[in-house]
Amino acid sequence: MVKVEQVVKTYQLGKQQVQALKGVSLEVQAAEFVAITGTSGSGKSTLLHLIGCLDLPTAGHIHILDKRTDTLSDKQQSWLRNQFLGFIFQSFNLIPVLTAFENIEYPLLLQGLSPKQRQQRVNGLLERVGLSEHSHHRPDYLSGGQRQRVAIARALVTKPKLVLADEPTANLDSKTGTEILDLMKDICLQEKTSFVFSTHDPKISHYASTIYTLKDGVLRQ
C-alpha cells in the first residue's frame, strides 16, 4: 500500500541545513497498525507529512498505490490526499464555526456526495465514536476528547485506506488517550483501514502491528 525508499529531508535553515530524515524507508500493508515512536523533534511528523503528500522528499521515493508520489502533479496529489487518505493532526485542525457534524461533512462537500449521502455517512460516523448527541455541538463545548473523536470521525468519513495520525493521544489524559488508541485499532480491524501514527505514548505496544523508532532522523524497528 505504501513504500518509502531511502527518503532523506533537509530544510535550509538560515546558513545551516537540517536532516529531518537520513535515509527513511518503511513500508505499510492493508489493515495494518503502525507506529512510529520517538521525541519531539525527531522527524516523526515530517515523515507522516512526506506520506501524506504535504511535502515532498528531498531524495528517495515515496510510493501510494505504486505511484510516486514526486512525479504526481498538485492536481494529483490533491486528488489522493482526498480519495485514498485521512489526517488526524495533534492539534485537531477543526474549524470553530462548524458543528461536529459540519466539520466532519466538510471533506464530503469537495468529493460531490449528494445531501442525503452525507447526512448518512456523518451521522454513521458520529454514532460510531459515540457522538451523536453533541452533533450540533461547535468545537469550543468540546472536551479534548470529544474534539480529538470528531477529528477521527472526518479522517474516515471518505473510506480512506490509510489514516495518517500525529500524535493523537497527545493533549489528552490517559485514560481518553486509551478509548482514543481503542477505537482506532477497533476500526483498523473492523474497516480494514491502515493506520500509521506518531507517538510517545507507553501504551503503544499493546496496540501496535509495527513498531519504529526514529531518532536524530534515522528509522529502526
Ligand SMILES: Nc1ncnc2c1ncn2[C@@H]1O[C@H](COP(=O)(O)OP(=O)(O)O)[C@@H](O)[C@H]1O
Second form
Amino acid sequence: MVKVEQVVKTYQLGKQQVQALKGVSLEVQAAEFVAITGTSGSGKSTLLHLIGCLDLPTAGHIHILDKRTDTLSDKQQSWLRNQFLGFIFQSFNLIPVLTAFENIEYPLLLQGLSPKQRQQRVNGLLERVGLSEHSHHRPDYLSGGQRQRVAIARALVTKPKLVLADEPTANLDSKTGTEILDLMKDICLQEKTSFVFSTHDPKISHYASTIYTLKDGVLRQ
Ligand SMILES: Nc1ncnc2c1ncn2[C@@H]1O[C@H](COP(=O)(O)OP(=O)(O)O)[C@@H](O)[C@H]1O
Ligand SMILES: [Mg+2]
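With the form predicted on its own done, generate the form predicted together with the named molecule in the same format.
First the chain shown before, then all remaining chains and molecules of the complex.
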C-alpha cells in the first residue's frame, strides 16, 4: 500500500538547514493501523506530509499503490490525494461557514457524483460517526470530539485506501480521544482502510498493529 524508502527531508531556514528526516523507511499494508510516536519536533508531521504528497522528499522515494509519488505531476498528485488518501488534522481544519453535512460533502464536489449520490454518502457517514442529528450544525456549535468526528467522516467520504492523521486526539480530553481512536480502529477493521497516524496517546499500544517511534529524524519500531 505505502512504501517509504530512505527518505530524507531537509528544510532550509534562512542560512540554516534543519534535517527533519534522516533516512526513514517503512511499509504500510492494507488495513494496517500504524502509529507514529515521538516528541514534538521529531519529524512526525513532516513524514505524514510527505506520504500525503503535500510536500516532496529531499532524497529517497515514496510509493503509494505501487506508484512513485515524487515523479508525479502536480495534477497527478492532486488526483492521488483525492482518489486514494484522506487527511485528519489535530485542529480539525473544518470550514467554519459550512455545516457538518457540507464539510463532509466538500471533497465529493470534485468527484462528479450526482447530488443524490452525495447526499446518500454523506448521510451514511454522519450516521457512522454518530452525528446524524448534527448534520445542519456549523463547527462552532459542535464540541471538539464532534468536530473531529466530522473531520473523520470528511476524510472517509471519498472511500480512501489510506487515511493520514496528524495527532488526531491531541486537542481532545482523554475520554474523547479514546472514543476517536475506537472509531478509527473500527473503520480500519470494517472498511479495510489503512491508517497512519501520529500520537502522544499512552494508550496507543492497545490499538495499533505497528508502533514506530521517531527520534532525531530516525524511525525505530
Ligand atoms: N516548513 C518548515 N521549515 C523549516 N523547518 C521546519 C518546517 N517544518 C518543520 N520543520 C522542522 O523540522 C523538524 C520536524 O518538525 P515536525 O515534522 O513538525 O515534527 P513533529 O510533527 O514531530 O512535531 C523540527 O525541527 C521543525 O522545526
Ligand atoms: Mg507535528
